[in-house]
Every structure is written in structure tokens, then in C-alpha cells.
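First comes one chain, alone, set out as C-alpha cells in the form predicted on its own.
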Amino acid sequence: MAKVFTANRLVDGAVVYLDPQGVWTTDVLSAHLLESDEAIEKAEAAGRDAVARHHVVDAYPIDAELRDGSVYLTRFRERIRAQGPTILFGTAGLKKKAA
């Protein structure tokens, strides 16, 4: 199964993904879909390097696939990390619910 490499950016805790240029991005649709063991090993090395440099924490591969030309995260937990909560909450949620 293909993988995407994810982590949390150390400065603000944002969920980030490794893109094809080796840059961490918050846009999951820009994530590099890793389809070979060699590509996954290269991303793991980039993740270890970014952790050592204190750019990100907890870098790890997640299952993903290509659907309709876009990266699709196969685990529900990872889709929540990428897109946010599945329920309305807090003052923003109350305002949206009242509208």
C-alpha cells in the first residue's frame, strides 16, 4: 500500500506532510504519495533529519492511495488530522450552527 509521510510542525503543532520536493506542507493534497520501499525509506530519512533538526515531531508514514487524481488518506483518524473535527464545537461551531 502507498504511504504519505506526516508529522507535527514543532513551532505551532500543525499537521504537516512531506511533499515531492522534501518540504513539509500543511496541504495534504500536496503530499508525496510514496509507492515504493525506496521512496518510503528516503522519506523516513527525511523525517528523522527533520526531527533531529527540531523542525517536526513524531514523523511517521500513513496509509494512502490515489483517488480521482488526489491523495486520499485511508484511515479515518488521519482524515480527521488533515481536515479537522467531524463535529461543530466552541464559539465557531455555535455561530455556524445558528446561521
Given for the second form:
Amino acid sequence: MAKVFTANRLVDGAVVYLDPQGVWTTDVLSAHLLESDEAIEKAEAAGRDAVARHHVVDAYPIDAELRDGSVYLTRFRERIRAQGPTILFGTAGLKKKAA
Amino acid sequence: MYQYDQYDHAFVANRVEQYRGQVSRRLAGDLSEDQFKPLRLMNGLYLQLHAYMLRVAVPYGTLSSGQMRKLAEISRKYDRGYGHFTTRQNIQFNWIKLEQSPDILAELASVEMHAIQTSGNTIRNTTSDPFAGAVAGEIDDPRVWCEIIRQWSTLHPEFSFLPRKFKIAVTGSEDDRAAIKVHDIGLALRRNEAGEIGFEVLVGGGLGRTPMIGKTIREFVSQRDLLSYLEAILRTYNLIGRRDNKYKARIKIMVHELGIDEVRRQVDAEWEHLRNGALVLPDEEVARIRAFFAAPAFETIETPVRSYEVARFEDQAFARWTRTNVAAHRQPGYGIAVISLKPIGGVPGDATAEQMEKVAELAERYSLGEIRVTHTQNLVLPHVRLSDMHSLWQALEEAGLGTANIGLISDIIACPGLDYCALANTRSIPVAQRIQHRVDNIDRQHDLRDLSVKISGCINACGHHHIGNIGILGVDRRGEEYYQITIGGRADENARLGDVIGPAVSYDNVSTAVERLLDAYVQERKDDETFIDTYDRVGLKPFKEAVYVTD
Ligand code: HEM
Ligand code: SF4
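Which structure goes with the form predicted in complex with the partner chain, now that we have seen the form predicted on its own?
Zooming out: every chain and molecule, the one shown earlier first.
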């Protein structure tokens, strides 16, 4: 299965993905879909490097595929990581109840 | 309330500066994540799914209105305008930036709060009865003892690297609102035949992957001996507790493997050396701490309070709220008001910055500035004049905090689950919301009487599912969210683990399964019986049949 490389950004913990230019982005749709072993190995090296240079923590590969032309993360956990909680929270949660 | 002395202030301030240095070294790349992680965890900072999470201790669940305002301010300034109150009398902020975390700790220190020992293999925040010092019939104020334990256990050099986390809870009442039987050590204040105050000591309780109910190791430990006895338990555990396997490292495993009699023998042997040493608690020291928790200046009020009774007679919704959310106070003319953080369809335990500020304001106006946090993820105003109760409730209603459901089915405990937690198998919060929507009719909820539903998103059991009348545990079935249901658990002085009813059900079927359990209860119950009483009488069978009907 194809992979995407993910991590959390050191300074703020934000979820980030490795893009085709080797830059960490918060936009999952810009993530580089890694379809060959060679591409995965290269990304792994980039991940190790970013961890070593203290830009990100916990870099790891996740399962992904191309769906309707976009990167789609196959694990539910990773989709929640990408999109945020599935529930409304904070004042948004209250507004909904009032409505 | 306890107030920091010079030593406490200096210590916490020092700790913040130390941490600030560690964070800047980490950001500069002088510390690796492996080196830094234990340091941030010692200050309550976790890395979760979406960001860092900061866990702040609310010592024995007591907050001043000023502290609550500070929590609101922090949530607004450094997070997304809300916080999550947990089952261990902590508050968690979910969207924290590492670079700002030292500033947050400095802000907390300014109101005598911190996040020390809210994580890691140490003695954690000692928890207590949220009604402490207010409830009728208490043997002693447990917070006095929690504070003594806090001072003894904070940065205790011998116990900073235990085999595993260690949790202590204290109750001062016969009714256990602190779940002491599922803590590593549970302390219940007792009076002996001579009328002296001491403690029944339980050990080896806990939830997680191997749930156990604590066992009594000693019926009565006197006040003077409390710390030496606790130290003897901790030392015994520290020496023989298993470090080879983190799943077996809790004291409950030691008690289970050796048996309580052998553990008692070993603890006693250790205690012999400690008993008359430096840990003897001098009466003056107890008195000094006790003074911090002296009862506030209550007014002498004639009872019954007519205006309260009239309001209850005239306003049905208010009357209903008082039935579930108001408890008897030790002082005539006062009541204990519980503020539900469980509105239908909300996130159990969450409060927005505005709500925290509203609670702070109401505490100042109606509760002598005091607030409590409960292990069921609600808040408490402990000292409310009955004559103010109606106005308080109206103000709560306006702020979305007036839900009349304490102890009822919609007062659900739920851990953050997969919506936030890096360890989760499944979501918990939306399951709670779906169940709430099923029973959103408040009259129906009252008709279902006391009924606890507790949900955890994985085996770690942060949502206490084992001790829910209905317990729900999220499990992963080939990437799908499934939920194992237990019934018959209870969290009170008769604490007991629930029984699994059958195969796990899918996310879409959980609330239906719960609905069927409710139907079975209503069908089987006699007179005023609660769900748990009915279960005790009729057993698992009718409930199981109701859930697994083939239709
Ligand atoms: C989101 C971050 C959290 C993480 C990473 C986390 C992690 C854990 C872990 C690993 C355990 C199992 C410990 C063991 O069995 O040795 C545990 C237990 C527990 N947690 Fe959490 N937890 C989190 C949040 C919470 C929350 C939000 C609550 C309260 C709602 C909570 C309350 C508890 C309780 C009461 C236990 C009890 C079991 C016991 O120690 O016997 N935790 N947690
Ligand atoms: S029970 Fe599991 S999912 Fe829930 S908060 Fe604890 S560790 Fe996370």
C-alpha cells in the first residue's frame, strides 16, 4: 500500500506531512503519496533528518491511497489527526446546542 | 483553602524557570526528544493527536474563583477557549504549543497551581470527595489529609521513579464520592472505639487493563502514623513491584500475586523501622494545615427556608434540578450545588472560557468563592444558601450549565477517546452524545433513576468503564470501532467491576444496545428499584437477551 509520511511539529505539536518538495506541510492534500519502496525510503531518511534537526517529532509512515484524485488516509485515526476531532468543541459545541 | 507559603512559592517558581530553560534548550536543538520527553511529562505536557496537551492538577478538587478565572484566561490565551475536566480532578488543555508552555506554567504559578506530578511514574495528584468540608455527616475534612500527603509526596526523592504511576484518594464520608477502591491506595477516614480519628487503608485497586478492587490492608491507622504507614507501603512496592513489564508494574499486581496477607506482612516489617521516626505527624503540624481548611463563616439560618420551599413548589424545573443537583450541607440553611458539565449533546467534562468565568462569578456571589471539581467530570459550588439557590439555578440555566441530570443516565463519564487521544482505539465522546440524544427527555431520565454510564476509548480505562452500571469499552476490530459493554459495575463504597454482556457491538449499534438495556431494566424493575438493584436481583440474563435479540 502507498504511504504518506507524517509527524508532529516540534514547536506547537501541529500535525504535518511531507510534501513532494520535502517540506513539512499541515495540509494533508499537499502530502506526497509515496508509491514505491524507493520513495518511502527517501521519505524515511527525510523524516529521520527532520527529527535529528529538531523540526518535528515522532515521524512515521501511514497508509494512504489516491481517491478521486486526492490523497486519502485509510486509517480512521489518521483521518481524525488530519481533520481534527469529529465532534464540535468549545463555543462551537455550545452554539450548536442553542440552535 | 490551602495557601502557599514562601517555600511553596519559591519551589513552584523555581520549577517554572527550570522548565523554561529545558524548553528553550529543546527548541534550540540542544536536547533530543528522548531527553526532553521525560522532562515535559514531569510538568504535565503530553503530545496527543493534534497538539500538545497540558494536564493541570486541581489539588483534591478544590479551586478558588480566582484560580478558575485563570484557567479560563489560559484557555482563551493559549488554547481554543475551553478546557476538559477529567476523572482525576485535573483539567486538560488540548491545543497547547510547546513554545508557550513555560508561560502557561508561570501563569498557573501566579495562582498557586501547577502541573507537577500529573504524569509519569510518581505519586499523582491526590484526589478527594468534592463535597469535602461541606457535606453533612463527615468524619473529618479529607482535604487536610490530602494536603499533608501532597507535601510529603511532592518530589519525594525515593518515589520520583516508581515502577509505575501511583494514585491515592481520600474520603471523609461513609458515602464514597472519590472512588477510593479503584486507587493504588484508598484512604477512608474512620473513628475508632476511643473516638479518635484515623484511616482505613486499602491497597491494590485500579482500573486499566487489569482492573482490581482495592483490599483493606489495615482497618485503622492513626493520624500520627499516616505518613509512616504510606511510606512503608510505597517503599515495599518500590522494592518488590515489578519493573520488568509495565503492564504488571502496578501495586494491584503485587497485591494480586502475593496476596494481601503477605503484602501486609512485608509492609508491617518495613513500618517497624519507620513508625517512630521522622514521619510521625506532630499534632501542631496537623493543626497548622487544618487551619487552612477551617469552615468558612456560615450564617445562622432558620430552617426550613421558606423562599426555597416556595420556589421549589412554584417552579417545577427548579424543583427537578434540586432533586438531582443539590446535596445536603452540614450547615442548616445551606446546600451543595452540583453544576452539570453534561448537557445533552455536549462533550462530557468540557467547559468554555465563558462558562468557567460564569462559574467563578457565581462562586463569588453565592458560594464564598469556592469551587470543586468532581471525578465524574462536573463542578460543585459547595456552600450555597438555600435562599440563593433559585437565583443560582437561573443564572446557570442562562449559561447552559443548569442541566438537572447529576447521577442520571445522561451524566456520562467519557474519556477524550480517538477525538484527541494518541492511545485510543475508538471514539468515546460521540458515543456519549448518541446515548444522551436517545434519552434527552428529562422526565424519562428522572424515571430511569440513578444510572451511571462510563465510556473509555481503550483498555487504559480513563473513562472508568469497569465501574459503570453500564460500561462501554472501545475496541478495534480490523480498523472498525467496536464497543464491549459491561453491566453491573459500581463506583461507590460498594465498588464492583461490571460483567461483560456478550460480543462487542459496532459504533452504529451502541446506543441501540443501551436503549435495550434500559428497556430490560424498566420491564424487570420493581417499585423504586434502580438499574443496579434490578441487576443484582435478576442477573445478567434478561439484559443479555434484550441486547442480542435476533430481529
Ligand atoms: C489524553 C491523554 C491521556 C493519556 C495519554 C492517558 C493515559 C493513560 C494510561 C496509559 C493509563 C493506564 C495506566 C495503567 O494502567 O497503568 C491511564 C489510566 C487512567 N487515566 Fe488516563 N490518559 C489520558 C487522559 C485521561 C483523561 C482525560 C482522564 C479522565 C477523564 C484520565 C484518567 C485516567 C484514569 C482514572 C485512569 C485509571 C486507571 C488506573 O490508573 O487504574 N486519563 N491513562
Ligand atoms: S482510555 Fe484510552 S482512549 Fe481514553 S483517554 Fe485513556 S488512553 Fe486515551
